[in-house]
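Single chain ahead, written as structure tokens, the form predicted on its own.
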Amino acid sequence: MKKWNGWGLEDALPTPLAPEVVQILDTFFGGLQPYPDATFNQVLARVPSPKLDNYNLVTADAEDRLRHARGHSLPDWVALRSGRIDAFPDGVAYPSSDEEVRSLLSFASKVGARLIPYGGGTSVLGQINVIPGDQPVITVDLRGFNQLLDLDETSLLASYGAGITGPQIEASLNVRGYTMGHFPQSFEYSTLGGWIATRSVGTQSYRYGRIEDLFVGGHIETPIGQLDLPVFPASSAGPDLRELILGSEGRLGIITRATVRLSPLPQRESFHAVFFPTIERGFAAMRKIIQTRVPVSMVRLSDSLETENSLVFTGRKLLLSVADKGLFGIGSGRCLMIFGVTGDAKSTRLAYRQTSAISRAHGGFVVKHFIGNEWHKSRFKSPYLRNTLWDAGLALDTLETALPFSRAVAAFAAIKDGIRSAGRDIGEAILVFGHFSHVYIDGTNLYITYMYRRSKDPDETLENWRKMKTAASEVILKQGGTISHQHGVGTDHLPYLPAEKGVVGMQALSSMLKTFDPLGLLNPGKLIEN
């Protein structure tokens, strides 16, 4: 069973912090003070009686309702760890057929209930949270839709129930020689339907594509009827209705099935590291690699602080030794780039040689295998560290955007400066670092991580987060970046969406929601307010 107030399974061992890491953090933050969390039983006792009549598809069990109350945003963690959860679902449903989903929609319309589609519960922007109000709310957990339904090996297409998780998808494909190739950081627990509903991106999206490149059709149960999206290689028959579902965050309907594109398992795959003396030189190399169309499967460039943290926090003393002694002129401002080569023997050799040559031309030092493959093995472990840091007295959050190459470096610095400035305003040291990843021919994703001391008062911890999140979001808008490259909108980004979509765009979104859901049954308060 998953943790009710953190990342991973209940019996997962905590990620330890090496003594030198604890000392570094304690010195940087001026002392760390862990504070006790509310216990499961304490929070369970606060679950109120449901505002809902009995219904055979819905359980009002208090533990089920608590475990579906929140996701993994920083506000969610504050609420769960403190026990200050302002609203719970009044019931949880576990449908396993389209007919049961339709029955739930019918029941909700009759009793005035609201439905929240729920995949893996990994949302980081409030997408699955209950908005406080008088109407009963039912969380619709789609874990029962978790089967491979059809495999077309000739066309390289597979159809799945939308509640299937990343590991389940890959397990069903790898034994047959295929992969979907979609590996977001939440891969272990997130679901296909959740990926579609939030426009998810995987670490190797440069090779396999974003979810919108992989999702080719499916079935959605909407309040006004069933929407079937037929599978075509391509179509010019008017606007693509798939685009309505992608990023819709459960507002238009409940995704129950999806068909996705596959790739053959690669014959070879390896990951490599390059150290650059400055972020600017690494960025120039990364852009050159992409715009020369070198067939890498991914490129990720960390700033100097993230580079140092990735070596220190993971306790990789051997890597630190290599970085300190063997980089031949790469100084303390070193920045680490990870790149992957995926394919057959010939294409991977070519990609490695081309990437290495471009990197060296920009002052890079190539480390052939060890560091890159270590990164690949641990790429899904970062969320676990969040548990350990919280227990040490630190809150951690991430945010992301995307901009053209011409504006990305300046925006990267400005966003981090904005977060630090907000920290100075509240009298706190903020550890801020980040990387560029998910590259495109014209630009890149900017991914920022920041951590700060928790307060004894959970409300103060939350208010401090709000000030930093607001500062960063305002800088993103000022720099012309998207408010969300891969996490969606939810409630946390909702105030900033009009700046990106414009007046007419927001009117179009509102009209679309009213068309599919005239009674406002589905996931109210997410994406847009009404």
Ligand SMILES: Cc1cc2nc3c(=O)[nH]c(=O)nc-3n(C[C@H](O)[C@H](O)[C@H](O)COP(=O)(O)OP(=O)(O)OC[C@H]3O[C@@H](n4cnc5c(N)ncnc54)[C@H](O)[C@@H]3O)c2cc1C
Given for the second form:
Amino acid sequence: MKKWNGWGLEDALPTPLAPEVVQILDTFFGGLQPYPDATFNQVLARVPSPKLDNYNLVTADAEDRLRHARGHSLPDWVALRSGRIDAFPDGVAYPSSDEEVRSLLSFASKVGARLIPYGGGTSVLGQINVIPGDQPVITVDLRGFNQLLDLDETSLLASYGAGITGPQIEASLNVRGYTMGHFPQSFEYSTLGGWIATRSVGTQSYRYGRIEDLFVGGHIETPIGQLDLPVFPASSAGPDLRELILGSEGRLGIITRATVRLSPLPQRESFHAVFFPTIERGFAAMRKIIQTRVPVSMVRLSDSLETENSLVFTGRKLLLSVADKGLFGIGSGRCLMIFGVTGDAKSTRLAYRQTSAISRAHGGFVVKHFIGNEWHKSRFKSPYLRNTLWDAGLALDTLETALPFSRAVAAFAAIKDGIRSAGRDIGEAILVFGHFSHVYIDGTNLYITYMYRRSKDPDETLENWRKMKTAASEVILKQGGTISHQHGVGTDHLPYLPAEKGVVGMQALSSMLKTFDPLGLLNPGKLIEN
Ligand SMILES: Cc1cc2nc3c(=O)[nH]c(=O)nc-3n(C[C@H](O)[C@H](O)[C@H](O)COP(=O)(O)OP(=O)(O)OC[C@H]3O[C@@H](n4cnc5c(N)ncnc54)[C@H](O)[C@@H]3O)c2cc1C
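Now show me the form predicted together with this ligand, since the one above was the form predicted on its own.
Expanding to the full complex; the earlier chain stays at the top.
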């Protein structure tokens, strides 16, 4: 069973932090205090009676309701760990057929209930949270839709139930020699439907594409009827209705099936590291690699602080000594770039050679595959560190945006400065670092992690987060970045969406939601207000 208030399974061993790392953190933050969390039973006792009549498809079990109450945003963590959860679903449904989903929609419209579609509950912007109010809320957990339904090996297409998780998808494909290639860091627990509804992106998006490149069709149960999205390799038959569903955050309908594109499993794959003397030189190399279309499968460039942290925090002394050894002319400001080469022997060799040559031409020091492969092996492990850091007295959040190459480096610095400056205003040191990890021909995403000291009062921890998040979001808008490259909107980005979409864009979104869901049954208060 998954942890109810953290990342991973209940019985997962905690990720250890080396004593010297605890010491470094303690010094940086000026003393850390591990305040105790509310226990499961304490929080369970606070789950109120449901505002809902009995219905055979819905359970009102308090534990089910608690386990579906919040996702993984920083406010979610504060709420779960402190037990200050302002609203719980009144019931949880586990449908496993379209008919059952239709029954739930019809029940909701009859009794005035609201439905929140739920995949893996890994969203980080409040997408699956209940907004407090008078109407009963039912969370619709789609785990029953977890089957491989069809595999077209000629066209390399597979259809799945939308509640299937990353490992379930890959297990069904790898034995047959295929991969979907979608590996978000939340891969272990997030689902196909959740990926589509939030426009998710995986660590090897450069090779395999974002979810919008992989999602080719499916079936959606909407409050006004069923929407089938037929599968075509391409179509010019007017606007593409898949775009309405992508990023819809459970507001237009419940996705029950989806068809996705596949790739053959690569014959070879390896990941390599390059150290650059500065972020600017690493960035120039990364841009050149992408814009000259070197066939890498991923590139990720960390700033100097993230570079050191990724080596020190994970207790990888061996990596650190490798990094320290022989990095001619590359000192403490070193920035680590990881790149992947995926394909057959010839293409991976070519990609490796071209990337190495470009990197060296930009002052990079190529460290073959040791550090790179380590990164690949542990890429789903870093979220577990959030549990350990929290227990040590630290709150951790991430945020992200995307900008054209011409503005990305300046924006990267400005966003980090904005967070640090908000930290100064509240009198706290903030550890801020980041990377560029999803690249396009014209630009890149910016992914920033920040940590700060938890306060004894959870409300203060939350308020401090709000100040930093607001500062970062305002800088992102000022710099002309999108409010979200991969995490979506939920409730936390909702105030910033109008600046990106404009008046007409917001009207169009609002009308579209009303068309599909005139009674406002689905996931109210997410994406746009009401
Ligand atoms: C540690 C961690 C790492 C992460 N790494 C990444 C990453 O690398 N890339 C990335 O893009 N995101 C990442 N995320 C964010 C999150 O995993 C994604 O947003 C993911 O797509 C959510 O999927 P889910 O199945 O958990 O959806 P949920 O959290 O359950 O739901 C998300 C939204 O989708 C809706 N929804 C879910 N299923 C359906 C359905 N079948 N029909 C209609 N609506 C539905 C929900 O109503 C909700 O609005 C990360 C999150 C965490 C906690």
